[in-house]
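Only one chain is included here, represented as structure tokens and corresponding to the form predicted on its own.
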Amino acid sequence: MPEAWRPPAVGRGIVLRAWCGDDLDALVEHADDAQVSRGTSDRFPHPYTREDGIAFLAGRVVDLSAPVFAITLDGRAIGGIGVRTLTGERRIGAEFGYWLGRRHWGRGVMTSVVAAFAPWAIDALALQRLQATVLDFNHGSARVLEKNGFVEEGVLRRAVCKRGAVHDLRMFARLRAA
């Protein structure tokens, strides 16, 4: 991982870093979760099994060059967030996604990872844009964007297909201060 791209710190018993291979447990017991799973890309399966972390942390699943960090809590993987930049004109902006164990929800967690999080990418990826899409039905999601200063930019209708039904996604940016 470059050195540009060592993760921010978060506070409170939180921390970002890179997956390792010791992560395995920890990820397949909060990744196996349908509630968990049912807001996140369908390269996130349901169920999530030992064969799906090994993948993951072998970087089959998502370039774990880029960063991709753990969020650990006490040492122990509890979720994961990563950017992805985007390509040919679109280059100066970026899409991240972040997911947490479900018995972490409502603590404020995410909220922290992501304050931390996104202006961090923004100054260490030179990004003018950072965005994130989330499914109609995750308010949650929404409200971690928010709190963080994410603008709803509009609605991408009838955009995905999440275990037979079909829904709308929300897209929220965040701008490099002027």
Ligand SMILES: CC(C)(COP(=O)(O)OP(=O)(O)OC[C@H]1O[C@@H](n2cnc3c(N)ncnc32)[C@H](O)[C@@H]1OP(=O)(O)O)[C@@H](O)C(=O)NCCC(=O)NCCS
Contents of the next structure:
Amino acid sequence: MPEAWRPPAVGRGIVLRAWCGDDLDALVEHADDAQVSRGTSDRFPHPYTREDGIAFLAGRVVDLSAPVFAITLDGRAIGGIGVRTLTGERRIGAEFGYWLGRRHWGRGVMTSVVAAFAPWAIDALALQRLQATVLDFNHGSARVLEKNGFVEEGVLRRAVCKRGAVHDLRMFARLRAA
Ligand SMILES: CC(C)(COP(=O)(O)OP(=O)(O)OC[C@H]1O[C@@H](n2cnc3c(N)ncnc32)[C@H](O)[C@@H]1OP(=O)(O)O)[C@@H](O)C(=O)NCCC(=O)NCCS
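Show the form predicted in complex with the named molecule, please, the one above being the form predicted on its own.
Following is the full complex, with the preceding chain placed first.
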């Protein structure tokens, strides 16, 4: 039985909640966009088919018993955010990721979502550090993190091959307040 997480309030009409089967149409509509998936991991494919959406909503792509939430506006999913605790001796840390449908970019939505989600995740999962990795070209995502108190710790050089091109990966983290 998955644990029911109570996500943090965001404001501005944006609500985080668990994904549900009814999100399929909205998920595929927003996720099937090369501009969205170019910044994400390959677990987020392109093209993004209905079968991909069904697999995600069934919990076959990421563990939906972890804090993995739909970002909704007026009840409709417009993106997602999720965190995965690291394992073994790294279990004091976690990595999170997020995406937003292109129609909603550039309005401060993800800055607001991360402002609520990051401190909530650090508390809820009793973390010492919350980290995110950002592809070298993804300045918007880096800005979202910087505006929310994440510090760039270094660059994993030539760490990722995305769509045939080699990229550096920037490591950002925010620590539990001392
Ligand atoms: C990255 C992403 C989440 C940003 O979401 P958003 O809601 O558009 O971001 P915001 O509107 O909160 O903008 C945050 C800051 O980034 C800046 N920014 C946004 N897009 C940018 C871009 N393409 N280049 C440079 N800066 C950008 C904004 O100007 C703002 O900074 P400012 O307040 O100093 O002006 C969104 O573009 C997205 O979903 N991209 C595809 C998926 C992805 O890359 N996910 C992250 C994986 S690490």
